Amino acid sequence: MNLKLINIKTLGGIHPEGTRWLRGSLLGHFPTLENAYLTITDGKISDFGPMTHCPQDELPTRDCSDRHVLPAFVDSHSHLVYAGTREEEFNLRLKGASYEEIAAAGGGILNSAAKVSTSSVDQLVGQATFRLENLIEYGTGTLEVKSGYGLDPENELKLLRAIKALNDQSHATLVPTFLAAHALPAWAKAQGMNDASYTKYMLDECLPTVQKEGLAGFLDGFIERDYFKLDALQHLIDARTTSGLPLKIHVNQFYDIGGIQMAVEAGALSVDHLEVMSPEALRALHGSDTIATLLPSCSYFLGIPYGPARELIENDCVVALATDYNPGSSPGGNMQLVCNMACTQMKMTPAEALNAATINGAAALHLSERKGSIAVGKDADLLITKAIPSLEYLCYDFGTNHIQTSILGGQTQ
């Protein structure tokens, strides 16, 4: 689609071309253009400006006359595609069950992965059709989507093939990961698994396939003191190295055992929740290229701590937003909300939680050259707000959907 959006009160996110990301005090500018005009050609942005040299041709405009243009959102942590839901875990939490112990009880993780095994890909890609629709209308453009709900091969490259499935139906940008190590499941144990030689199996046992269908862009595990340890990190690691795939790592959600450390020293593209941290592993981070996402509305649901936002932003590191879209931690994919959380519960200014959640979450897909930003040449990802004061009011009043529309590769939703 070929399109002029004209009268733009504002235009934000402009980014000069060829910014991979921002950090440190960068991140606090969120650039804008009063009265601007955007063309978009064959589904890139293919021009903009005030709209005193808005050019007089024959495209077909939208007046957008009170309303704000942004960058559609990228969200770079996401498990949007699984079976099922887990509210009456909810209500056990409700009653003082922690996340470990419903897990060890056979809910969280194992649960979901029992609903998995019993769901075909068509199903799956039902189920995910419908809250992908609803992240879109709420201005999600990009996201990341892991497996991990399989715990075999056989159901992990079903989910893999699910999220490839539903992306192919989309004008949305899915970005498959391979969520190797997630949990433990019985039949791993009773073969004498541990934590680390399941990784491996795993890793052994789908990557050939997972390559050879192109079914991931990055390999992921979570790291965790009662889950898998750095023993498994390493073996992601060495899939990394054979595979070329990047490593996206969930880390320091409940405890800090030196995983954050080993990441980045191997080079890691974003190491993903940060709710624990210590002194070592924010000083690991500090200046470095492994970019650190957060999310706080896991944070929110389970009760857990939010992840340091204000020391990861002056300690020079490169932060992200997303929104861990999961059945059982964070049952929800508004990243306007994310972009309050951040605001009000990690002190993140407005400007600072949009760049996160826009450009910043493009470098955490490796997707800087194409999504993120307002720049000539980029995917027309683009939203157009309601009649709101300002861009700084979508982090401001929750618990309404402040967009009106969302443009997606060009396509209007």
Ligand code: NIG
The other form holds:
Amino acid sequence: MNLKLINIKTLGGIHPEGTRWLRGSLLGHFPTLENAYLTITDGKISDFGPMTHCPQDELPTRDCSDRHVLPAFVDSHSHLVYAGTREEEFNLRLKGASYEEIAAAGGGILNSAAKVSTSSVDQLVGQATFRLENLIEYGTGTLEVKSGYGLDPENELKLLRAIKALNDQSHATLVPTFLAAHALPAWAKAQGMNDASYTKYMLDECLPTVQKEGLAGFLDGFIERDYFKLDALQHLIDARTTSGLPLKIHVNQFYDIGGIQMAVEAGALSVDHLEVMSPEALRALHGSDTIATLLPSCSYFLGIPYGPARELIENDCVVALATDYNPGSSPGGNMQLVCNMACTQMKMTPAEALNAATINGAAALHLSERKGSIAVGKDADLLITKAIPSLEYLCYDFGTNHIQTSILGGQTQ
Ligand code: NIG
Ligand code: FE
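The block above covers the form predicted on its own; next, return the form predicted in complex with the ligand.
Shown next: the complete complex, the earlier chain at its head.
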């Protein structure tokens, strides 16, 4: 599909070709061009510049007067494919139960896993399609999706196959992650497994099929005092070496048990959550290539601390923003709202939030060469806003959708 966008009020997110990510203070600049054009050829960005240089050709043209254009959001942490919902637990939490108490009583992840076990791949795809269509309307173009609600080999592989099927039928780009260690299920406890031996079992059982069928690009585990501890993380690190799948690790959501230090040391691609940070964890991330992925809508929904965005930026970290869309701790996948929360609750600037939700999200999926900024040759995954005053307005006026049109791979959605 070829297309020319003309009279763009502000074209934003124009980073120099080859930009992998934005670290520390560099995050604060979201480069723009006023009164611009952009051409799309065969699904890629083929040219852009000021209107005064706009080529006169026969390309189909869309007038973007009063509209801004930016790269589609890259949401690098989600659990989009799940079965059923958990409003009953929401009610319990509002009456005073904590997330961890609900989990200890067999709710939480185990509750979702029970629902997955009685769902077919088609049913999982059907439910997630509805959610994904909504996300595309709100500007998400690329979405990481984790398994992790299967909790046994058969059901984890079922989830990964559902993610693959969903990707095959969608114009959005879905990136699958095998979340091998999310919660210790009753059957594993009954067989005498602990968090570490269960993690090793899941990796040993699933990885051959995951790799044969190309079902995942990354490995993940929920590294927490009450879930999976450092011995389990070591099995994930070992599996990274044998499988070649990079690590994206849930860590420091409730407690700091040293997981960040170990993940950084092992060269993890990202560490995600980081609501609870020690000086040692911050020091380990200082200037490191492991991306710090913050999930403000999880903090909002559970009422837990927000990740320390300012300290991370001051420590020269690569900070990304993502939704963590899941039925338990963040039942929402709106990246515009995540950017707003990053500003109001974590004191990021709109420029920092937009960069963290685009180019740094792409980096957290090893996709910087294709996604996350305006550059010639990148996928034409673009958002045309409604007639709003500025790009910053996306982060400022919350609760309504400011995206008029999503273009994914050059195709208008
Ligand atoms: O990222 N923290 C672990 N996993 C999810 C929540 C899963 C759930 O409650 O269903 C998260 O917040
Ligand atoms: Fe998560």
